[in-house]
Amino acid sequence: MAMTRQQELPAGPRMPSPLQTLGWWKRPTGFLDRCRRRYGKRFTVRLAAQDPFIVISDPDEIKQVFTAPPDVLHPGEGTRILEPIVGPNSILLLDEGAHMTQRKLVLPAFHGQRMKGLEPMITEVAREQIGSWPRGESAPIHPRMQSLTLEVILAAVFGIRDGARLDPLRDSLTRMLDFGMNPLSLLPPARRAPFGRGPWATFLEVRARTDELIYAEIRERREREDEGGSEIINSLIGATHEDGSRMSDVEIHDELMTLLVAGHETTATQLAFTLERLTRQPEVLRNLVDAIDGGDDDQYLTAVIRESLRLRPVLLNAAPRTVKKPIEVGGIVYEPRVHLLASAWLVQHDADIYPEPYAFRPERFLDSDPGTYTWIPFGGGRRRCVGASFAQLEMAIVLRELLRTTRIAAGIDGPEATRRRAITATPARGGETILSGR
């Protein structure tokens, strides 16, 4: 949709918008790198049938975007494609006061003590899953990590590992997520389905079944007034609005779906990227195994995870902020109907901030914590991912359990390229890895 008024925007690629869209989706990191080399740390990208995106990677400008008043920039509008999966009450989609209200209700589920209570469960799932993986053959590690992280998030959310109760939900969620990972499947043409039932009708059936299972779980917890334990569903059921009222079943459903989606795919992909890098950096891998064996209080393991999140961010940018009121960023006043996009990929591969930015060097984070506006794999500001600590805890446990018992080696020669999978970036071949016993 065209803008209602003309304004002077930063320079950017001059090729037609369909070609920019092709580069954006097919070669996302290469496209971003080329644009920065030519246009600097701020440039305009014009994607087909959308208002302009201003890609920024200067930390000061990122700070201005992340700290802007919530009525000036709306991040929720940039994630509308996820609404059919997560529902309209998801904190991913809400803006202004509604977002902050919902965020306050969700945050206690990720309190430190609750996370501590989940560690034994994550460890148990990791050991079971890793112990079942075949040895001695090259295979993509990404699908295996997807299976593992799905088991973890289901157990974390519902606190159950009973097959009879989990199997139907696992099946429905897997089918929903497979559909959602193809962005074209959520666009209007797929819904019209001129021939036969079409994928949209199938998706609606699967979603209805998933909703039925989740609402049944919510009702059962309410009826037995179960608000204890570490499971996330109980935290949401026990949460209250400022007026003392409880969250509605619909609100709880939408937040649970958000956690199940966001807490599954992204963590699995980041783990796959981490192993892809470790198998090609023998010195880093050796140092990590020695640190795990020696029980060094996870300092080096934490540094490896932070460096993986810097070098290969699964989300290449923070949620786009749609300008609702004029705002000045970096000396430029942006009018409504443009999108400001803080690029995690570009700021985290900036040689001015990270020397040798394309090298995998965990030592960067041994003596210093990541910067608030220079390390943004989980976004930032009011919209920073509420599950960031949980994701890093899960990654640490999985890597520790894997490397404690297993040797890993690259399944193919050379590094794997990055390809886009819906809104995430993944190893092009799924992280081909050979596992063998230690």
Contents of the next structure:
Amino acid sequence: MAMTRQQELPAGPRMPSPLQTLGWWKRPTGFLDRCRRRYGKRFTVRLAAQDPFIVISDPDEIKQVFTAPPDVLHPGEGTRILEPIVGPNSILLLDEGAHMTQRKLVLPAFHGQRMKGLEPMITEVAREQIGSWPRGESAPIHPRMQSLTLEVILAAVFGIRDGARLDPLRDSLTRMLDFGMNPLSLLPPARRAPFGRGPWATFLEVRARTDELIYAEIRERREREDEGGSEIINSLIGATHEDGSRMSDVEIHDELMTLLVAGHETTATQLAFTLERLTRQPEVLRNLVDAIDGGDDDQYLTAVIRESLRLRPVLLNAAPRTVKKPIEVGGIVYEPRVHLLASAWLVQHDADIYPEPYAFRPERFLDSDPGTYTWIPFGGGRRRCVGASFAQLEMAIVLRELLRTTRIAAGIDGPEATRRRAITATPARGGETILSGR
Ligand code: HEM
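Other form of same protein, the form predicted in complex with ligand HEM, not the form predicted on its own:
Zooming out: every chain and molecule, the one shown earlier first.
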């Protein structure tokens, strides 16, 4: 019998797609929790004007998705909207061979030795910034963390701390990154008003200025043949393709922009949420401060960071993987065009895996390391976040420095809800915190 190939997708909410889109954006964690209660560990979400998303949260299915061959699932396709900012060679946008080629060039910048080399700089930045934060008043910690992580990623990428060179770069990049936080401003020009300057013209101007500064940095390093130091730009300048050729200026530019975009807002938000949780959990906070004061903090501090990434993953899902060739996951064959979404939020709040999943209990990670397919705040497989160690190192340094020098308290009563800000899930009030001297 001839039949049209109508794909049977897992059940999911039946409300109209504009309403699903609203729930997805406005109440992201509640929406995911409700869908799982109703439809189980995998379900189909239909967002306006997009092919269906299959949300999965069973660790075996997550493993199948993370380890699928590169020509079967394409995570790069979902991130195209960032292309005007990061450029076409960005590892975020590529798939298959081209992705692996760029990833191999970027990864050495994050090896252990280089991370060690960056530690003194991160500590110095954290100390300076935290020292300058006002004491004794309630204020959202998120914007402070944003300027801290921006300073850290700039110093890590370019290795510069001196104002004359850093200031123009920081100003220009801050404006560029603002466009990344407001992706609507990056819609193709035809979709925007034909009159007036509009955000696109402003964006092009800011980008031209930023590119000029970044290319000048690259050129200057090449001229100095400066490949020493731990900064990421030097690692890229020294990196070679498999045929022995060097990365082009454009490739280096695109990966540097990628690291600046991917590495700054995520880490700031995760730090803000960590403080939001710590200030609501006096016994955890006390244990952490004791560990830091005793100079014996590695184990407990690491557990706090892992638990924060479990309980409040700032990216609720790994990058959506677009199906390019039929693939069977958990007994269902998915046809091309649907997107498979491994949900960090759901698997990390699964009571079968984490007893009392909504409690903040770092002790969970004192005796056991997080599982590859049950703890996925950094995604997984060949797309796993290249900055995962960097982010955790930075979080450890910032928390240590903050708790060594200040007392922290919640600025408002009760927990802060989770709200979406561009693509990240952030504390609704920005993590209202009161700092006082110790
Ligand atoms: C707490 C902070 C961070 C979180 C929660 C986070 C999370 C993630 C997630 C979920 C992905 C997608 C992985 C997947 O779909 O399998 C990703 C990719 C990526 N992240 Fe991070 N990230 C953080 C910090 C950083 C930092 C500091 C950097 C760079 C300095 C960075 C650079 C990247 C890059 C380049 C990718 C793309 C990797 C690829 O496509 O091959 N991230 N990150």
